[in-house]
Each structure stands twice: as C-alpha cells, then as structure tokens.
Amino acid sequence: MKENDIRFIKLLILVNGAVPLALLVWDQSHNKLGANPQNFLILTTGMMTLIFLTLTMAVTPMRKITGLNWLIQFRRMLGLYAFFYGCLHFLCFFSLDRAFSVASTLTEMLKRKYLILGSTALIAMIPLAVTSTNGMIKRLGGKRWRALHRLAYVAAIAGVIHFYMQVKADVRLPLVFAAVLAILLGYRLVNYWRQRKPVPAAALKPKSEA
C-alpha cells in the first residue's frame, strides 16, 4: 500500500476514534445522556476501551491471515485510543461517582472486586502507552518490547472480566467480548504452538540424489 493511502487511513482512524467522545460531549451539553448521565458516561467510556483493545489485538491475526502487513501500522493508534478511553473511563468514575476522593475510591474497590480488575487493566496499559514510540522500541529492543507488550493480553482479559462482573442482569454483551477475545487469544496460542513444534528428524535429512 502507498504511503499516502496509509496516512489517509490513519487520519480516518484518528477522526473516527474521537467521534464517540465528541458525541458524549454533545449529548452532555444538550442533556441527552438519559436518566442517569453519570452511569452512561462511565459505561460508554468503558465500552470504548474494550472495543479499541479488541481491535488492537485483532490486528496481528488479521495481518497474518490476510498477508496485509501494512495493517500493523495502525495497531499503535488503536492501542493509544484504548488507553485514552480507559483513562477517561477511570476519570469519569473517580470524579462523578467518587467525587475525587482517594479514600472513597479505595474503599469502593475493596467492596467491589470488579473495580480491582478494571484498575489492573488500566495499569497494564500504562507501560504499553509509554513504550509505544519508535524511540522506545529501539531502546528496549524488539524482543523485550514484544515481551512487555504481552501486557495487552492482561489488560484485555481483566477488562472483559471487569465488564462481566459489573453487569448485573444482561451479560450477553460481555460474553460477546469474551468470545471474541477467546478467539484472538486462541489464534495466538495455536500459532505459538505451531512455531514451537519440533520438526521431525526425517524432514531435516537431505534427499538422496537420484
């Protein structure tokens, strides 16, 4: 794919990734967030976090399956959007639900275990965001950088469980996220197993000349 096309797609991702936030700001300013605006903001930002986390994790399987290696160039932006909405999700909870009270927040986390899982997901994304630049990749080295960025799996798993535990009645949507995540992780496990599987000794022997 041409460089101009890649830049255009990046621009589309940048603009479309900001659309949910723009809609939230618009609805908030026009009092259209429903009967419980506070809860709507917290749930929506959390949902966007999971969506972008899932999209980020889908890039590598899609690249390998389709052979479209240029897809990897969009993973960083998707991951940063996941971190951005994750921070916004926590900020909405911390400000609107806990009134910026650290003590109240910690007490609530001890009472509601799903909040600990949500915090785990957000904390796991911090080093991913910090080391997302080309400079940090060179500084860490490819092997260590890839090992560190497996924290994305931790963030995604913790985030999905957090969502499932937080939903009190209709768990269909959390289960959809769980199913998609299971497929993405399953693909990685199968791919890893294939790469680690030893080659039979017979296949390594050179064929005898005719």
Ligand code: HEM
Contents of the next structure:
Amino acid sequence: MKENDIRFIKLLILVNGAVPLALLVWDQSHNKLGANPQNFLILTTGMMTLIFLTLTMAVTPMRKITGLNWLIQFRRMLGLYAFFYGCLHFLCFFSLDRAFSVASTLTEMLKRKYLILGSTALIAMIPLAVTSTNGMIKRLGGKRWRALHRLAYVAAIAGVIHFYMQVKADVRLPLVFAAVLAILLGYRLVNYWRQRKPVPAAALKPKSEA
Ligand code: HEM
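Switch over from the form predicted on its own to the form predicted in complex with the ligand, please.
Okay, now the whole complex, with that chain kicking things off.
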C-alpha cells in the first residue's frame, strides 16, 4: 500500500469518526435529539465508544488473517476515537445527569453497579491513550508497550459487561458485542498458544543426566 493511500484512508477514518459528533452537535442545536436529549447523548456516545473499541480490537486479527499488514496503521486512530467518545460519554453523564457533582456521581456508582464497570473500562483506556505516541512507544520499548496495551482487553470486556448490565429488557445487542469480542479475544488466545515455542527436551532433563 502506497504512503499516499494510507494517508487518504487515515483522513477518511478521521472525517468519518467525527461524523457522529457533528450530527449530535447539529441535532442538539436544532432541538432534534428527541424527548430525552440527555439520555440520547449518553446512549449514543456510549455506543460509539463500544463500536470504536471493537473496531480497534479487530485490527490485529484482520491483519493476521488477511496478511494486509498496513491495517495496523489505523489501529491508533480507532483506539483514540474510542477513548475520545468514552470521555465524551462520561462527560455527558457527569454534566447532564449528575450536574458536575463528584459526590453524586460516586453515590450513583454505588447504586448502579454497571457504572463501576464503565469507569473501569474508561480508566483502563487512559494509559493506552497516553502511551499511544511514537515517542512513548520508543521510551517504553516494544515489549513493555505491548504488555501495557493488554489493558485494551480489560477495557473491551468491562465495556461490554457495562452495556449488558444497563440494558433493561432486550439483551440481544450486548450479546452480539459479547460474541464478537469473544471471537476476537479467542483468536488471540489460540494464536498465543500456537506461537508458544515448545521447551526443548534437553532443557527438561535433570543436570546429572545431561
Ligand atoms: C469504555 C467505557 C465505556 C463504554 C464502552 C460504554 C458503553 C456504553 C454503552 C454501549 C451504553 C448503552 C448505549 C445504548 O443502549 O444505546 C452505555 C450506557 C450508559 N453508560 Fe456507558 N460506557 C463506558 C463508560 C461509562 C462511564 C465511565 C460512565 C459513567 C460513569 C457510563 C455511564 C453510562 C450511562 C449512565 C449509560 C445509560 C444508562 C441508561 O440510560 O440506562 N459509561 N455505555
């Protein structure tokens, strides 16, 4: 894939990722967010967070299955969009639902346990966003960076459980997200087991026998 094509796709992702936000701002300014605008804002930003998180998790399996290594170039942007919508989601809840009250937010968390899982997911994403720059990758070193970025699994699992727990009746959509995530994580697990090198037989023998 040519450098220009990569740049063009990045621009496409950048523009398309901003479309939900632009639509929300437009609808909000024209009073078109329905009967309960604050709930609409919270739900839509929550959904965008989960969609971008799932897309981010899909990049590596897609790259490995198709052999299209350039796909990796879009993972950071997708992950940052997930974090961006996650922050917006929390901000909508904190401002519109809790009137910027930390005490009321914490009390609500104790009452509605799914908020604790949502917060776990968002907090897990902070180190990922902070260390997403090339400079931080270099500073941490590839091995430590990859280990830290396993937090993405925590964020995705907690995010899906958060979604499942807050749904009132129809759990089909959370279950679809759970199934997709299970496939994506299952693929990684199988790959990990396959790549683990078998310990050489000689290394297992007691020293006296060697
Ligand atoms: C990575 C982090 C998070 C993800 C992926 C996420 C995802 C979601 C999703 C998918 C929904 C349901 C959307 C729908 O039904 O259309 C939702 C709802 C909600 N989330 Fe989150 N969320 C996250 C973090 C948080 C945090 C940190 C808070 C607040 C502390 C929060 C508060 C809420 C609330 C209040 C609702 C609406 C519940 C209702 O109206 O019954 N979320 N979230």
